[in-house]
Structure formats: C-alpha cells, structure tokens
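A single chain comes next, written as structure tokens; it is the form predicted alone.
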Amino acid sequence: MYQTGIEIAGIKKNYKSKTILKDITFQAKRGSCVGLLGGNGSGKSTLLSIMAGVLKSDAGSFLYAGEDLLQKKVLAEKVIGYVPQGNPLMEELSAWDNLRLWYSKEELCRELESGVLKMLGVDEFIKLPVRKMSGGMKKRLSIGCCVANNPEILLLDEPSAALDVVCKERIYSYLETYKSKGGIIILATHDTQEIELCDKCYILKDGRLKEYQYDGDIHHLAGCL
C-alpha cells in the first residue's frame, strides 16, 4: 500500500511517567483527509509534531513508499508540510519576504497571480507585515509557506481554529483542491465543518486511537471526547 498511502503504526510517546500515545496505528490513501478529534489535552498535536518530525518518538513507525519517514529526515522534509497550531512566521517580515524563504522570486510571483497563493487570497495582504495580519491572513500564510514544495502529505493542526467564515472557506476551497489531485491531509480538529471535509475519523483518548463515524450528531460526537 505504499505507493498509494501512508502508515502509522506503533506511535508511543511518554512524558516523564505519563504515557500520552499508546500504540497509535492507522493508515491514509492517496486523495483522502484523516480527521484526528479528542480533547484538549489527548495528544494530537504531539502526534503530529512526532510525524512532522518536530519531537521524538518512544517508538513506532511512519511508512511512505517503503520508507520510515521518522528515520528518513530529508525524503521526510521534501514530502510533508505541517501547519502547527502556533505561528511560525517570521513577523517583523511581510507576507512576500517570508514566502522568499520558501519560492523563489519567479515561482512566488505565478503562484500569487494563478496558483495556490491565489487561490488562499494571499495576494490580497502581499505587502503587510507578519505583526499586523488577522489571524486567518497568518494562517493562510502558513499554509502557503508549508505547500511550497508540493508535498504529497499534510499535516495541519487546527487550521482555521477561531477564524471567520471568508478565511476558513479559502482553507477548505484549498484542501479540497489538493485533496483532488492526490495529496493526503492529516488534521487535528475540534471544527464540525473541519470534520465533514474527512474521508475517515478517529477520536484519540486516553493515549487511544478509535475509528469515529461521524454522523452529524455533536452531541453524541461531545459525548465520546
């Protein structure tokens, strides 16, 4: 299934004497969004730091294409981007120097007239500094900075988080799109329409992860955090 997909399997992670991630086994095709829900606090963004490679695993594996992605730092770094719940822009710089980091000068400017930065709205707010956008331009600049490369894997954690409804519909607009041609997501979520963009849900408690059918009941989904 490797060239059609990723796989979890095994994730452990301690802290100190507690256990936050036992065990954690799940697998993602190609084209397809895999919803991570749980509390505050169950461990889904230390599940997606572990994958982005940011903290350390106890033990376990993450297999693309045969390769163990948690071993493999480079062929990782080319094939996941990753939005962290904070925000990892530099922000003295304006959202056209820290894309520089990120495109080159040609690049930035097709992807700002046709591409994926367009398609974000990032043209709209080229020019302003990190230190003076909203909340929804920083992450849907973060989201243009982390797809710089084409990577085949998403990692997002809670990525329109307390946005408006013009912000978050760009996001969603977006990862339809990549989902469309292939690209795989991984998102910690708590948002209901978060969640109806994934093909397949897990709820993680207790250091657990269990396979969630989400059926539009909030109520029961609250029951089961």
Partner chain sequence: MKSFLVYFTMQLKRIVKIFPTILCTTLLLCSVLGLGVAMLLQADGEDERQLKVSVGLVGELDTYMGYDINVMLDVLSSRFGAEFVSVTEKEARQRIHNGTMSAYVLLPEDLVENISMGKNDKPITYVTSDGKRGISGIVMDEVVTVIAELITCPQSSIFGMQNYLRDVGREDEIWQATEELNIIYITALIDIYKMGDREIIGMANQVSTAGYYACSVVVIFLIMSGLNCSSLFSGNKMGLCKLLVSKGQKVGNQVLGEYLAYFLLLLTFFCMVIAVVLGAASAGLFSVPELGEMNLGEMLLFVLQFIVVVGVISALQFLVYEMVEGVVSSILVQFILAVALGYIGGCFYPLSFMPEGLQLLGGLSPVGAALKYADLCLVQEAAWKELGLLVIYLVLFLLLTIWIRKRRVENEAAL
Given for the second form:
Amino acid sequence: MYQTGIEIAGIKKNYKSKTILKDITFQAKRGSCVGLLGGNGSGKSTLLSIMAGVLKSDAGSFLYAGEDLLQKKVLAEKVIGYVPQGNPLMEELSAWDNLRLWYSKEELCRELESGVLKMLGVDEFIKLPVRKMSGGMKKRLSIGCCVANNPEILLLDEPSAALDVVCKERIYSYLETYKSKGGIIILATHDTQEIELCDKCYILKDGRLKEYQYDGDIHHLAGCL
Amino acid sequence: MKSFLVYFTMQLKRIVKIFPTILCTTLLLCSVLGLGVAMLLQADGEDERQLKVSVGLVGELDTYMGYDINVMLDVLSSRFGAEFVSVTEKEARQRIHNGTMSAYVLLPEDLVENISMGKNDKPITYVTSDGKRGISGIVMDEVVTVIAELITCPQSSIFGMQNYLRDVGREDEIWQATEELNIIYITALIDIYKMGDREIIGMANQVSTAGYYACSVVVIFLIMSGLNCSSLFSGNKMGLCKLLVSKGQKVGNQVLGEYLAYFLLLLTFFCMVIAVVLGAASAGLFSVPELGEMNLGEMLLFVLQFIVVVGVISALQFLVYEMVEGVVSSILVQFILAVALGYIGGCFYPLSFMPEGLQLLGGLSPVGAALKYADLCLVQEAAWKELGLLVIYLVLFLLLTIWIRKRRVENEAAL
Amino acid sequence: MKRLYKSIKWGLFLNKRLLKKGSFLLVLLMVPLLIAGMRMAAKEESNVLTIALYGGPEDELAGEIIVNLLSEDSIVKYVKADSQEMARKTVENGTADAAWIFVDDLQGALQEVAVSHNSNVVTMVQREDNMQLRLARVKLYSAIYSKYLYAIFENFMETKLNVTDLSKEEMMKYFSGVHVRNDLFQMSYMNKDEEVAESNYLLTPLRGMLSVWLMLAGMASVMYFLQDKQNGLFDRVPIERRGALAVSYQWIVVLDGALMMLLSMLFTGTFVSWKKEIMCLLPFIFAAVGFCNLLRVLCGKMERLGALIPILILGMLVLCPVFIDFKSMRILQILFPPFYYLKSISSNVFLYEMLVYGAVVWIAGILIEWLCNKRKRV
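Alright, leaving the form predicted alone aside, put up the form predicted in complex with the partner chain.
Everything in the complex follows now, all chains and molecules, and the chain you saw is the first one.
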C-alpha cells in the first residue's frame, strides 16, 4: 500500500528575528517511526506544523514519492494525517458528529465496525458528547479524526501526554499496526515509552537535528536535550 | 466545497445543541427590552394633558393673590397634565423618595406681601429629587421658568393697573378692576393653546419617533444578544483550526463557516423580535405609523432589507470573539462595545440630540449606519449609501477576523 | 489572622494576574476612552430640538419674539427661516423638528384675540407630535403670552377703565410697573448641601453607565472564579473556605473598577466632591460585591452566569435611573445596587437604604452557601 519513504531537506524557519529551525534534514522509511525529541520550546511542534502544511517554511522541501509536499497542497492533504497537541474537537458535539466532519457516513460505519476507530476503541463512546469524555477518550477520538482517509504519513505531537497506561497501550497498539501496514510515523514526544516505539530518534536542539540512540537511560537523554 | 458544507453543518449543530439555553436567555432579554420600550412610550403620552407630573404644593397663600396663584396652578394642571397637590414638606419629601411625586413647590411666608412690594428675596423654591441634570431635569427647568413667566407677568400688570388707579385717585375701583382683570387673565391662560394652529404634515419621508424607537430596540437587541453566545465562540480552538488547515480547510473557509452559522442564529432571533414587534403593533399595544401604512409585501421587504443589519452586527461580534480570548474577557469587551456603539450610533439618545461632529461619527459607525439604514428602509426610502457602507463594514470585519485567526494559527504553530 | 493574610495574598496575586491580562486591561482602559469621547462631545453645541421661526418682515412684534427666542440659552435650537415655504421645507426634509410661523400682523392678531378670544396667531408645522414638541410649545406660549397680556391690559384699560389719556409709553410703564423679576422661582434639590456639578445632558448618563459597568466587572470576577474552580485551581482549598476566596476575587476586581470609575468622573467633571463620592461609592461596592456573591451562589456554573449577565445588565440599564427614571418600576428598581447608588448622590436616605440592601444580599448569599455546603457534606 505505501510505496515510498519521506525525505525532509533543508527546512528553515525564522520567527520574529529568532531562528527556530536551521537546516532540518532527515529521512524516514515506510513502515518506520521517527521520534523527534527536544526540550520545551525547541521547535518540535513548529516542524510538525510545517510538515502538515499549517505553517510555511522559509526554505526546504518535504519529498514523498518524488513530490514536494510543501508545494503540492492537494497531495499533502491526502497523504498526511496530523494530530496536533490540543484536541481538535468540538466540545458541544458527540464523538459521532466530530468524526462526521472527516468521514462519510459509510466510511465511519465501516471504521467503527472493524477499522481504525474500532482499534482505538472509539466505538465504545461514539454517542458521548466530547465535554463529558475523559482525556484519554478525547485523545483517541482526536487520533481517530486525524487518520480519516488512511493517510500514509502520520504526524503526532505528544499523543499520549497526560494519559493513563491503558489509554497509552491502546494508542501504541494502533501505532504499531499502522507501522506494520507500511505507514510512516513522525512522533514529537517527551515520553520514554513513546521513544521506545521509535525506530530512529532525533534530538532537536538550538534549531538543529542530531541523531540519537536511546538506550533506556533517561539521565543521558536529559543531558542531551 | 463539500468539506466547507460539512464544517458549516457541524457549526450549525453546535449551535442547535445549546440553542434552548440561548433561546431562554434571549427571550428574557427581549422581555426586558420590551418593558423598557413600553415604559418609554407610555411616558411619551398622547398630549399635553398627559405629561403626568405630580408636583406638591407646600405652604399657603390665603390672600386674593394666593387665590390667583392657586387658580393659575389649577389651570396649568388641567392644561399640562401636571397634578398640584397640597402637602406638608415632610409628606412631599417622602412621596418624592417613594417615586409618587416628581417635585414640590415651597411657597415662602409673606410671599404675596413681597411680590406686591416688588421684592423677591423670598423666592418660590422648586425642589426636585435628583441633582442629576438629565434631559428631563433640564426640560423641567425650562418649564419652571415658563411657569414663572406665566404667573409673574399678569401679577405684575395687575399691580401696575392698581398703581394707575391710585395715581388718578380711583382707589375705590381697585377691588372690582382687579377681580375683572384676574378673570380675564385666567381665561387668557385657559385659551392660550387656541392661539396656535397645529399643522401635522405627516412624516414626509422622515421616520417617526415610534419608528425610530422600534428600529433602535431591534438593533440594541441584536448587539446585546451576542453576549449570549460567548461560550460558543470564545476559548482556545487552535487544535481544531490547525487540523483543518492541514486538511485544506483554509482559515477563510473556517471563519466563513462559523460566521454563517452564527449569522443564522442571530437571524432567528431577529425574526423572533420582529414578530413580537409586529404582533404588538397590530394588537394596538403601540403604534408605529410607518408599519401601519405598509402592506404585507412592503413589510416583508423591510424585514428582508433588515437582514443586512443582522449580517453586519453578527460580523462585528464575531470579530470581537476572535480578537479576545477567554469567555470572561469576551463578555466584558462585547458589552462595553455594545453600549459604546449603541450610544454613539443613536440607539439610546437620537443622533439629533448629539453635537454635529458626533452625529457625523455616529452615522458612520457600524451601529449608527445600521440604524440609519433601518430607518430609511422603514420609510421606504432609497438607502444605497448606507447599504454600501454596511457592506464595506461586513467585508472588513470578516477580512479582519480571517487575518487574526491566521496570525493566531501561525503564532501557535510557531511557538 | 493567618487565614486573613492568605486571603489578602490570594487577592493580591489575582490582581497581579488580572492586570497582566491584556483583555482585562483593555476593559479597564475602555472606560476612560469612552469618557474622553463623551467629554469631547459634550463640549460642542448640542440640542434636543430644532425649531424654525418665521415672522412677517414688517412685523416688529414677531421680530422681537424671534430675536428673544434666538438669543435664549436652551436645549431647543431656534433657526430663522427667510420665508414660510422655507420654514415648511425644513420640517419636511427633517432639518427642523417643527416650524413656528407667526401671522403677518402679530400685534393686530393679538388685539383681535384680546377682544374676540378667537384667532390664530401662530401656525405650528410639525411632522408628528411627541413629548419634546409639547414641551417646546409651552415655551412658545410663554413667548407670546407676555405680548398677549399687554394687548389684554391695553384693551382692559381702554374699554373697562375708560383710560384714554395715556400714551403708549405710559401704558407700557404701568403694564410693567411693579417689576416682579422672573427669578421668583429657584431650583433646589432634596439634599440642599450636596448639589451636583452642572454638566451637559450628554454626560448625565455617565455615572449610571459606569455603575452598571462596575456591576459587570463584579460579575466578571465571579466568572473568573468559577472558571478557575472548573480548572481545579482550588482543589486543595477546603470547601468552607472557597466562599471567602470567591469574595476576595470580587473585592479586588470591583475595587479596581471603582478606582477607574472615580478617575473617570473626576476627568469628566461629573465629580461632586471627594467626601460625597467616597461616601456613596463604598456602600455601593459593598452592595455590588454582595449582589455578585449572591449570584455566584445561585448560579453555581460559569455558563449559567454568562447567560444571565446580558439580561441583568440590560435590566439595570433600563430600570435603574441611568437614562430615564421610571418611577412606576420602583418595585423592580430596588433589586439592583446601581439604583441606590445613583439616588444616594442626591439623597442620604438612599445611602442608608443601600447599606441595608447590602446587608440583606450578603446575609442571603452566606446563608444559601452554608446550606449548600452542609448538604454536600451530608
């Protein structure tokens, strides 16, 4: 299903005379998960926003299947699924209504029956209004919204922050399945469990990316950030 | 297009979810406004005889001069609807405090003697409750000055006549002549209104007072009802905005979808309040001459024309919600803006009461332009200039909203 | 003592936090901006009515009346029209609210009236009739009346007293012989010692609007409190003490607003005196905070209070004597703190009533909260 990997090359971003990203370059193969680590305010969310097409970069490219997704918006919308940090949900509406924003009725029923939404457990609270949901439910629902139309690249910004173990387990299980089907995951995280999901990690510091091998030693990791 | 329609539908659904609550509060708001208007129209009255002012008389006048003043006051009372009631000063102050009396007149001792000697070091004191000199206070001052003129002039000339008779040695005629001249003067006072021929030419394409009030009330209602929707539109929704942008639903589409849903909500309220106003007018609770002259088609056209006003006001409120984060702050800012624009635009005091400079500014402000446009539509006059201004405001507000949201999404994504 | 110190500390930190919020600062600053605008407006010439006047070019009497009216300092603006048609036109096109057209020979017409009691001396052209025009007519009658009285006096002297040997000047001298000056009447207020500074009518709703704004600020502080409570800020504070915390929220915001109010009134010249203002403002703050506290206890949720706010604010603007004092609505007026405050400026009786009102709402709020907390504990 997924044919090719991605290549980020030379992405730069300045904001109010401050350089947030300097020449960001990395690759990710299909069926892999790349972790972006970094302290608070290091630019992880900015990079993901650029990749998702929310923010414009000052330079650089985002290649996928020979196309620069930063230039080809229509293709980018089709192949990228972006899960931002805040939950992209409408509090007054139910899970069903929030999902209907992204799925057609038939797709939604299909996914709830046996697809990604079933996997995330969203079917258990499909009629519940968002304002009555727990944090974990909201996050699972958010992911469910963002993976509509089976995107080939998934960008996640701290997906399991402030979630309990059970919720995290469900999300990681889904991510593993997604990876196994050939999807590419770019994960911005602080969480050590999420780091373990990643096949490759990079540390974003002072606007530059540096490859990092996590060996389970968080003290070492903290020292590098 | 499809995704825009889906997003717009979701916004409508959000509004429908909390519509019952908003509806209840809006109905209450409507009632409060309706009460205010009813009281205002009641205060306006039918003619001079319904000025409905209750004034106390403290002190006594037991001479023929006092009789004259009392008769004068009785005449003024019947002519101008002011009710003069004899009370003690303590009773008068209590009644003013309770709101059952507007003011009292304190007649000093030896008033007559003083006047007959041409002195007024003991003047008649008009005591009112409010030190605040609102329009009604200022108007009462002017009426009091007039009453003084109406009382002192005849008395002055009667004394002059008496002086003449003394000068020519005809003192024995003074009493008779005074009686006769008094009666003539009192008759003159009674007949004074017959000297003027009132010619009502009709509104001649100007809006009537009742029509002005009706349009003002609807506009005030619209600008205030925005406060009910703060929980819908304020707060941090950047997560959803970013996701929508990543999926090709640009900021412009988002804003348009949300705005249209809000506009439809306000339009619903507008239809409600118009139905109430028209219903009350046809039930005879109050009279708006312009509406009385309209047939059904013209009335529908007026309502349709008013939709532009709804559009502009909803766009302005939407812009404020976008500018101000936080439910509490957005309520405060919406309120202050509503009152400020309502005042400048002529919703509380007619624009004609304001200085020329402010009239110009008020007429150009969004609410002022909206009210002016509504007034012109009510009298079925062409209002292209005002319509053009409103359309410019509408577009400007929406563009500003889009720009602000775009900046916020970029700022949020960059930080 | 420790608790008091803690409450004060919370209050000060809250104040610091609010003053760092751009939107709260904007709210505070909007008041002086609004005031400055109104003050500028009040400096210029304004009026409630415009009336066009026309009298025959040869008619001295009409000319005299018109000159007197034009030179009057009044809320009615008079403009002279060059012809009858022009006067009518100004009414038709909305430039004037009415036109008073005197007959060509006014003196003769008045003498005719003095004899036959039946003649028109002035035509009042209007588009409609309303309260302002009715009151303006009173001024017209007064302007004509003194001239009419002279005609009556002259007619009486000649026909009833057979006075034939007086010249016009002598007749006029006897007519206005005993000059009772028009300041036979003087204005005063219930509380003579506290007379309010004169100000333009455009500025008179200012105090009322500011008092309602202060109520809004108080209600906003309650919403901040409820929002923080929802976000879990007070989870560590025992339930019994949250009421005191809520009150410190309200006090801080209302005090900030009250200071803004005082400065605004000082700036616009609607200020009476420091003594009077403080004397009225302190009980108002007391009553306002009590009212908001009662609201907090009754509403309980931010959304409910948010829905009530426009209704309450509009209700206060309509019912309290901000623009107009509807005396027939006294039974509703007494429910709102701004009513007592606005009345107390000119009458000390309302000051005491405000204190009683404040005590009642405070006691009600505390009692209801105590009962609710008791039920929660049970």
